[in-house]
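First, one chain by itself in structure tokens, the form predicted alone.
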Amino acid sequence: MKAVIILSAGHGKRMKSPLPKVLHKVAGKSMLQWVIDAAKTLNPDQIITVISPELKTHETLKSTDIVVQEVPQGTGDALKLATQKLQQNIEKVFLLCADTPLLQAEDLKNLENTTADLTLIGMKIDDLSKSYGRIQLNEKCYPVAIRETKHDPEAKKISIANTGVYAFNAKMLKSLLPKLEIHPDSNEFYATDLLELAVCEGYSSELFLAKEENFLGVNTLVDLSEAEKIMQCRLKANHMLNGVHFSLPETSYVHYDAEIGSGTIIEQSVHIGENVKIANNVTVFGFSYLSNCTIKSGVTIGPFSHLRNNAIIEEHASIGNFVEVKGSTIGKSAKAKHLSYIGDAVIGEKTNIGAGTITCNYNGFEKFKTHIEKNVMIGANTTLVAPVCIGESAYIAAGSVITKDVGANNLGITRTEQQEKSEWATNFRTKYIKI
């Protein structure tokens, strides 16, 4: 049996944020959730998360056993607390850190397949000035100690750094933890000291190397930005390998749960937020913002479109520039090409929404629906005051304010009669212009 312990009790003061560090999001998912999801790929019998008191009721932790570290006394102390909650018959314990959202399942699988009493993942670094702890090897290239650079400046000459990810023989771990000594300069117990203790007591150790970016630790908002860049590259690369064309991928944002079909084109500076489902052969033109929406095949969106709140765009419909669709269904082959707001509406197939159309869906207290049947022509600059229904194949004259239902094949019009006053402009100007 195996267990995963996730260290998540640090306050993250360097983030300078009221939000606990591990709840900051990368591609729309908290760092803690990324690590929990990675841990689950091991199919462990138990996941234990060591947390600070402020996190104890957070919903992210529902799938794990929690241990509260009331007073932060280092990673060694957190590990001591966690092992007290291990289920019986746990034979192998994995240790992960909740501020490493780029962790990869493949690296954990490699860790799982080792047979040493203590196995750790290291990473080859080119920049020796970095503050990572360094892994000291013996003449046979087995790891024997982890040297912290802040205590041992000579350790910076070592190019293999510690990732903070380990696999322990559970019995060994329980026997070594009471032997950890507190560091007088910090009053903390360090989990990194376990390697040297294990080797001194004759336990076997093993090291394997992985990519440095997979273990980027997020301690500041600068680090968070770097993690976001890397995650965005990964997500978009996966989409592109599945047939999605990003014109300038580095300019667009993709939420981790986005579903995008093959043959779809995403132009520059597009935001694809949470719960977005895009079918095959869709084109999303630049500077569009999508969240909580479903876009079906053959649709064109944008540029500068905004879709949200469970908007549904049916096959071959077209949503154009500066059009916002909120909580509405746009029927097959319907069009809203310019400068319109469509909120809480159902638009029938092949209906055309003219430029400047607005559905007035809110009276300050309640929301109301607008229903427009198929083959309707809504003229430019129309205001539809909900609740209202426009019948099949009806016409609405440009510039109308529609407050009542319009029947099928009828014309709805609310204009006043045009008047023209002779020489009015000339007479008006003479009041202000002196010759």
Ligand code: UD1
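Numbering follows the first chain given and starts at 1. Source: prediction; values computed, not measured. Between two forms, the rigid core is the largest collection of C-alphas that superpose within 1.5 Å. First, how it differs from the form predicted together with the ligand.
- In a rigid-core overlay of the protein, R415 has its C-alpha displaced by under 2 Å between these two forms.
- Once both forms are overlaid on the rigid core, the distance between the two CA positions of L19 between these two forms is under 2 angstroms.
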Given for the second form:
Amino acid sequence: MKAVIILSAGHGKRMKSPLPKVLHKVAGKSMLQWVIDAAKTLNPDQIITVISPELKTHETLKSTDIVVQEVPQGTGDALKLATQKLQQNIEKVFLLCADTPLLQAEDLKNLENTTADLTLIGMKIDDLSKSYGRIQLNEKCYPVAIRETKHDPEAKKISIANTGVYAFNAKMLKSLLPKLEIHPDSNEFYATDLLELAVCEGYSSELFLAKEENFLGVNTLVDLSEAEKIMQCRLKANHMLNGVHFSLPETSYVHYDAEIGSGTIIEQSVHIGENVKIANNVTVFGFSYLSNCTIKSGVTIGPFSHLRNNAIIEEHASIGNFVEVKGSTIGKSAKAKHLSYIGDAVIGEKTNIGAGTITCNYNGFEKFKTHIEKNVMIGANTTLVAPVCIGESAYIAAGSVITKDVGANNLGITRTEQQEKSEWATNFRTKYIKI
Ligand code: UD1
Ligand code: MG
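Switching from the form predicted alone: structure of the form predicted together with the ligand?
The complete assembly is shown below, putting the previous chain first.
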């Protein structure tokens, strides 16, 4: 039987952020959740998360056993606390850190297949100034110690860094943990000291090397932005391999849960936020901001559109520049092409929403619905004061403020009639311009 222990109780002081480090998000998912999801790919019998007291009630942790580390006394102390909660019959323990959100299931598979008592994943780094612990090898290339560079600057000469991911023989782990000694300069116990202890007691050790980017340790907000960049590349590469055309992928953001169909084109600088589903053959023009919306096939969005709060855009509809759609359904082949706010509305098939149309859905206390049936022409600069219904094939005259329902095939108009005063302008000017 196997268990995974995830360390996530550190202060995260280097983040200089009020949010606990491991709750910072990468592509919209917390680092902790990325690591829990990766841990699950090992099909473990138990997952134990070591957390700080402030994380106690966090949703993310529901699927794991929780151990609270009241005072963060180092990775060794956190591991000690976690092993007290290990189920009986656990033979193998995997240790992961919640601040490495980019780790991949394939790397963990390597750990699973090892037979050594202590196996660790290392990475070859080019930039020797990095603060990762370094793995010391013996003459036969077996790992024998991990040296922390903050206490041992000489270790920076070593190019094999510690990823913080290990597999332990559980029996050995339990016997070695009480032997960890505190580091007086930091007042912490280090999990990394276990390697040297294990080797001294004759246990076997093994090292796997993995890609550095998979184990980027996030300790600062600069590291977080680096992790985000890498994750974004991965997510967009997946979408592109599935037939989504990002015209300038590095400029667009994609949330981890985005669903995008093949044949869809995403132009530059598009934000695809949480819970966005885009079907096949959609075009999203540049600078559009999408979250919580469903876009069906053949639709065009943008440039500069904003869709949110359960906006649904049916097949072949078109949403244009400076149009915000919130909590509304736009019917098949309907159009709202310019400068509009459509909130809490249902718009029928083939209806045309003229430029500058606003649905007034909120009276300061309550929200109200606007219903517009199919084939309706809403003239430019119309204000629709909800609750209001516009019947099928009706017309609304441009510039109207509509406060009452309009029946099918009728014209709704609330403009004052146009007057024309002959030579008014000439007379007005002569008051000011003397000849
Ligand atoms: C650690 C390793 C270092 C490795 C690096 C990889 C140690 C001593 N050093 O350094 O060799 O190269 O990870 O990224 O282990 N945590 C707790 N309780 C604590 C302290 C930390 O749960 O008391 C958790 C943190 O939340 C974090 C993880 O353990 O998720 C690692 O701690 P961190 O302080 O980030 O260690 P590093 O300095 O990155
Ligand atoms: Mg770290």
